[in-house]
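One chain follows as structure tokens, the form predicted alone.
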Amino acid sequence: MSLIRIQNYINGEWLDPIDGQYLDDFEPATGQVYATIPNSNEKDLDLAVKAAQQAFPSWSNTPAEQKAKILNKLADLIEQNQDELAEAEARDNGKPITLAKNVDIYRAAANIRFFAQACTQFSSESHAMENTAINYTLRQPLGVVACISPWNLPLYLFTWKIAPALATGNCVIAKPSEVTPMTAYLLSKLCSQAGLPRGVLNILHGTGPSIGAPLTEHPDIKAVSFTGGSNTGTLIKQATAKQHKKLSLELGGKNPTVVFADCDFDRTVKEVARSAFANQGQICLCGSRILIEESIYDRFATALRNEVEQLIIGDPLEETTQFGALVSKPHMDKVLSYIELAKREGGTLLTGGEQLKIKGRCADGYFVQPTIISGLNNQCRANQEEIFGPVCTLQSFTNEKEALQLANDSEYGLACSIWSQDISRCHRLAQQIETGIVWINCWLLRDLRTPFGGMKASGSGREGGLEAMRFFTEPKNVCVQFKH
């Protein structure tokens, strides 16, 4: 099979990188190179910025109804091509194809449709000064903005960023992860079919050093929306400190799952397993620190292990597969190193812990068994550092106060889930948990109108709903004094 050649999307055209530099794109399930992608640099960026600047005056003044029509057409095309996109996502990322279709591709279309509708209803404020003046707020697009998305939910999070930016009238230069570039490339083909004007969306491929850093630092980029690791988020803050750009940083997590004895036991076991191991644990919202009330600890640990051991692990392209490959060999090696570290720190493997060899097509793929570890204190590295893989730890607590202390004892603050039928306790804890998102008796139940983001090392700013629309616009107050 010949290699697929991915190209940049600049000013409505598909272009090779100016300097002719390419990267290999690996299929995680097989460990084989199946595509090449541009390793773009400042020359490609300058071309994209110029195209975006030329497109901005017209796009920013396009009526909301017309922008919505184009974006809705793009959402339609994603839905019409969901099978092709899901297969591409499963192949490029290693996730099960059923997950890609039912979550990633579904949400990509939903993201775009949500913000297409939002731009037709986006309102601003007015404030009357009694018998003196009226103030009204203009919310104007920023100009050319950067959207940088990660590898774990490639099209899902790519569209989550570009949709509000485009809906509010900005022109976008987007960088998907170089590890999972395929669906962003396929999306560029659909953008052309949807009638998106030239230069409004430009997609540049490449590594963080080659194109990511220049993109965030370019003087004509007015805002940066980034999802990825906390260390990279810190570098972006430092690099842009003197440029006064708007920043939205959705970073890592080390999320607590708090299970009380009065939970709905069987349902909680199933949902906690899902929250720990969905997408092979490669979701920033996964519950990787599972805190269990002492009176049910042994029973819950046994039930959770049994639930996890029933997962069907295999070729991501098989409809029956529930658990696929990790995204890359370096990431697999990182995850395995943390499992070895946890064992050295005194942890006990309840299940998993090994690289898994799959027969046939996937013999050289990057598979790791879903892993549950007990016996670690909260201060060890395996409980404090983001592993971002199919690894969770179990700890016990004796009362609500101790559960809260353990949950908050982390430099991260992205998400938490609480499992209890005492709703008063759930509300009480939700107010005290130091995370941007709290789920009660559920996980990853998302309303796109709500603010999304974290505290502490998990980021700054919020995405979703009005928060995203406001981030991608500049508020300007206009004060008009009454004529006397």
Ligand code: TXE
The other form holds:
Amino acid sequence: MSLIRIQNYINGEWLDPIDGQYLDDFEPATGQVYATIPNSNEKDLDLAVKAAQQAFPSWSNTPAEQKAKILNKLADLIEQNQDELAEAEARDNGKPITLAKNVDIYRAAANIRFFAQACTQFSSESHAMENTAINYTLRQPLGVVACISPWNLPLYLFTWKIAPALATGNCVIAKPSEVTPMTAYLLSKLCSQAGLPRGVLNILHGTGPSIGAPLTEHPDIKAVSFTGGSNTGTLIKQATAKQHKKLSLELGGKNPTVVFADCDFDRTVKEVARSAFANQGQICLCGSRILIEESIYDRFATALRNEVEQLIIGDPLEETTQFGALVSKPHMDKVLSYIELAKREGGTLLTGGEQLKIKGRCADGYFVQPTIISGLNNQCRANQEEIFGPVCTLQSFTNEKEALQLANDSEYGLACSIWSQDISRCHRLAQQIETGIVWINCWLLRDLRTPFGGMKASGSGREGGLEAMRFFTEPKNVCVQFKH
Ligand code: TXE
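How about the form predicted in complex with this ligand, since we already have the form predicted alone?
Full assembly next; the chain just shown is listed first.
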């Protein structure tokens, strides 16, 4: 089979990288290279920035209705091509095709549609000074902005950034993860069909050092919206500090799942299993530290193990598969090394713990069994560091105070879920938990209007709804005094 050759998308055209450098793109379920992608550098970036700057005056002055029309057309095209996009996502990332279709691709279209509508409804404040003056706030687009996205929800997170950036009138240089470039490449074809003017969105492929870092450092890039690892987030903060760029950082998590004895037991078991192992545990919102009230600990641990052992693991391209491959060999090795570390730290495997060999097409794929570990205290590395794979730990607590203390004992602060029928307790805990997102008796239920992001090492700034529209605009106060 010949390799697919991915190209950059600059000024409405598909271009090879100027220096002719390429990277391999692996299919994680088979371990085989199936595409090549540009490893772009500063030269490609300069071209893209020039194209974006040229496109900016016209795009920023395009009426909201017209921008919305183009974005809605793009969402329609994603929906019309959902089967092809879902297959591409499953092949490129290793995730089950059903998940790709129902979550990734479905939500990519929903993101774009949401911000298409948002730009027609966006308004800003006015502050009257009694009998003296009126202030009004202009919210103007920033100019050329960077959107850098990760590999775990490739098209979904890519659109989550570019949609508000474009809807507010910015021109964008976007960089998908070099590990999962395919759906961003396919999206570039749809942008053209949707009538997005040349240069408004430019997509550059390549590694962090080669193109990600230059993108954040470029003096003509006004803001960076980034989702990825916390260490990369720190590098981006340092790289942009002198230029005082606007930054939105959505970083890692080590999210607690807090299960009380009065939870709706059967439903909670199912949802807690999903929150730990959806997308092979590779979602920043996954609940990887499961805290269980002591009185139901044994029963819950057994039920959770039984639930997880029923997952259908296999070829991501099969409709029935519920659990696919990890995204890359280095990532699989990282996850396996954390399982070994957890064992050395005194953990007991309740289920899983091994690389999984699958027969047939996927014999060389990067599969790891869903793994549950007990017997570790909260201070050990397996409970403090982000593993970002199909590994969760179980700990017990005796009362609400201890549950809260364990939940907050983390350098991360992204998300938390609480499972209890005592709604007063849930509200009480929600106020005290140090995370940007709290789910009560649910997980991953998303309303696109709500603020999305974390505190502590999980990032700064928020995405979603008005937060994103505000991030991608510069507020300017205009004060007009009356004459009397
Ligand atoms: O992420 P990176 P990696 C966590 C998870 C994972 C770890 C490392 O724990 O194991 O991070 O994953 C680009 N300047 N998350 O190494 O490198 C990179 O090319 C600018 C959590 O894959 O942070 C890619 O496009 N950009 C997470 C993007 O950053 C740079 C999702 C993210 O990759 C860059 C993914 C640089 N210096 C991993 N270096 C989440 N929050 O959902 C790299 N990049």
